[in-house]
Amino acid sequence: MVNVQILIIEILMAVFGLGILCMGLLVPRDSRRGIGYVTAVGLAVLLILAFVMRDASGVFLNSYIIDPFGNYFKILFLAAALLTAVCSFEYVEKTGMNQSEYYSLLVLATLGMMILSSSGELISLYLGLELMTITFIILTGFHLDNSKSAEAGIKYLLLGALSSAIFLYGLSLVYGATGSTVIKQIGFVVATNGASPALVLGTIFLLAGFAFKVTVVPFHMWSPDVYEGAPTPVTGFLSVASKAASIAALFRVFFVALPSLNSFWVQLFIVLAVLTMVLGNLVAIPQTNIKRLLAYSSISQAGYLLLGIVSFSVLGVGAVMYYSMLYVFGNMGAFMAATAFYNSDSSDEIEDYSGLAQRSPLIAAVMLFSLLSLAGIPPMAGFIGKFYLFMSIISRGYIWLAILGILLSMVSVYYYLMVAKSMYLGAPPEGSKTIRVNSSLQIAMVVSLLILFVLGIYPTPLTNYAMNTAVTFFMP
């Protein structure tokens, strides 16, 4: 007999997803707007079950994981997805877009991500990194009237594609060196037979493919454009959701499937880890557009999360694990405050910034710390989670690699504190009012905001859970 029940969140979230679907049929187009509603309280319910679940275990037919490391980044795409939800309802009515269908992609992109978090196989891994790639395809070329937007979506279909195909090409060569799909398997393979020239071939494939999903340089190029162009809550589901849910799979992959190729790809992590982080710092100090400005730091935060695996430690599992669940709230809290600007001034301009403090406080103090968050400044969360991060390559011996990164943290200060400047010391345009953010926005800001300084001054909570799930993540 097999186990159903193990799967009931991936169960519901199918189920919910099509149901969301299926309302935008049957309710009047003038009561749509209910929608944005139903979907939120229907993923805070699935939050809870999650949460709930946590330190449920199992395997399906031999491919699909249930276990402490692929639940905790359920509780992560879930919080990520509520998160969207609720800084969508007036965006995505203000924009007009189709209400029903706009909610549906967002459940189902991130029934993927639990689909890519748990899978121990590698044609269901494949499965749900592709149900995740189409649904955002279609989610950011969703902004019809946009010009923009239908750029970001072409050019994100033309490269997700191109990376799709290297991954699956990666994929076969894997299955071909060692004749199995099932990651552990693989494992056994490898750690028997050693290295093939086509597994070595096939792990560079694997890593170029997840490298695109998580924007590490030089598979970044999408980035920029897909992020501006995108409907802005949607840009800011895909830095934070997608990019945790590739590096889950990731570990998979390379964890338990190629540990005995460790000191290899550990290398090729370092040389991509270091390329990140300088040009994702660098290049974001001239950005004018507020979403292309996170999307270079979005960058440089993967070359930041790329240190934990270049640990291939405990501490740096768990250390990515803790630094990727803060990372949604500083990142998507960003978000929220420039979605909520957009809403009154319809700009992503940076320059049109000046003065936001007056026009209203709530969204610049929001959008300043949770840039000091990212930047890793105290008492922020982001501090404690880059110091584990540093930590965790010092151990290994990578010292270098430590101070080159918190060198080019200082460097991220300065074009975080650019935005500061010009929403603190600029003066309000002429003419321009008070902008008024809807009640549910402003509670998630606020709650993303207090998440932020409470992991900040008290993060043992946390701490000792990513580090507990980090051990049996490498429990046999």
Contents of the next structure:
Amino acid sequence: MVNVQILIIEILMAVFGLGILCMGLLVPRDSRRGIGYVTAVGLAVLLILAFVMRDASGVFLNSYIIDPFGNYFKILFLAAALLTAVCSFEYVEKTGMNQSEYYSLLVLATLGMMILSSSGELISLYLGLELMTITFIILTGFHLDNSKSAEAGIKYLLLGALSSAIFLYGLSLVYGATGSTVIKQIGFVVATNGASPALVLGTIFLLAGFAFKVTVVPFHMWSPDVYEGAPTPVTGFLSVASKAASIAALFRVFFVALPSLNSFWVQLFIVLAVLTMVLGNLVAIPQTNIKRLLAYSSISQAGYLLLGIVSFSVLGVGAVMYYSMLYVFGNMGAFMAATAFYNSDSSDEIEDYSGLAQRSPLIAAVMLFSLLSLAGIPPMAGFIGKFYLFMSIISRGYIWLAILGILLSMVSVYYYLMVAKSMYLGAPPEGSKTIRVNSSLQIAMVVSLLILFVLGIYPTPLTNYAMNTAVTFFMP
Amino acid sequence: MLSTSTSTLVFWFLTILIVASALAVVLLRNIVHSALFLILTFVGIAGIYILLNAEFLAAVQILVYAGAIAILVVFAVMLTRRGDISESNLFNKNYLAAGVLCLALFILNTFLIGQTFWTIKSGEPPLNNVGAIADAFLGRYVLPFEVAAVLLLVAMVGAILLARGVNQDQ
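Since we've got the form predicted alone here, give me the form predicted together with the partner chain too.
Full assembly next; the chain just shown is listed first.
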């Protein structure tokens, strides 16, 4: 008898996603707005279910792993998807996008992330990755009467296909060199037989494939254009959840299958982390479009996340898990504020944010504190996250890397505060009105703001949860 | 079953066919010719499957790739072409840099793969490989199989949505 019941969350997600798709055919056109609400409620129920089942563990057919590590990331994806869905209500209606398909793809992308982060086997890992990527390609190009969105979709499609090819080639080399696609089995073979040249080559290709998804320099070229062109809620979701999912899969492949090669790949990750932090932070400075600014900021955040991988320790894994969770709220907060502003003014330019604090104190405050959390300023949760990441590499002796990271965080404060300056010190344009934000988006913004404050002042529950989960995942 | 020397000969013939036609896909200037060489590549790969005693896979490869996908590619080219078809698959100005980079990567890969000792699975291939594939799909690999189903559905929904274009709802 196969233990299908441990896949309950994945099965419910798939059924839910397909159900929304069917609902679009049954519901009359003028009441399709309700589909968004149904999606949000469903995701909230699944989020609670995932939280209740966070200690579940088991292995499905030797290849799909349910463990606290994967469950932690499931909670993260569902939280991000829920915020994205709430953020989308008005945006989708205003831009006239197909409601049921939009929400259905959102749910199925989340399913892809779950499969990616829980796979203990390379074939299902690859299929999860593709499910996530292809859904995101469609969502990126979803805004059909906007040429930037179409351009972003094509760019993501072409470069995504290239990165998939590289990733697949890496998988085939790893399979050829070890004779197995099960990650644990690969780890066992590598530990007993040592690394062959083909395995090293495969590792490099896998690294490049993951680096593309996590927008690590020099594999980041696609992200600013795609982030700018995609519908704003989709950009938010893409920048937090798909990154977290790829990082989770990266942990499974590099920490479980290839830990004996760590002295080799840690060097590669150091180079990538330095490049990513430096370029992401410096290129963000001259940006004038809020979505491009957040794209480069998100590249630099990927650099900080890599520090946890460089440390190759329990503390590093826990720090990455903690940081990616509050990155969800920090970044989604900023994107929710950008969406609320776009809903009213149809603009993403930072100069149009001038005087926003007078027109809508809520949007301005959410944007400000989310950006401060991304920058890592003390009362906000981002500070604790960066603190743990830097601790994890200092404990491994990379003090210079921590100092570099801290210096570049200072740089990031500059461009984040440029947005704040425009919002708080600029004068609102002539004849502009106060901005009305619909109540569901208001609630979502306030909740994510509260979470950022609470986790900044009292982070212990989440850090304990992340660290304990990291211990169960990774024992060096 | 072929003898070892015959199968080696067939393998090299097929390999040269696949690599040469794949290169032709990239290098030819007329995109219809490229599409036709793509079919040849797919057929060559089907030959490799037969050599590996995977006849069913070979049949699927010919039906799906050489039959359906390549024809679709040709159709798509015909429906969307603009201007001169003989100048439809051109190089951009970075071809020299790209060529050098690819050659370097190729040499590095060949060197590293040549350095590796490959373990070769011995033993007889299964007699009934359709049954083996069915067992794998609905047994050990049922999860990736189902995920692939969802993936294809998503891709289809997306293709319809994006191809249908704007303002069909009004």
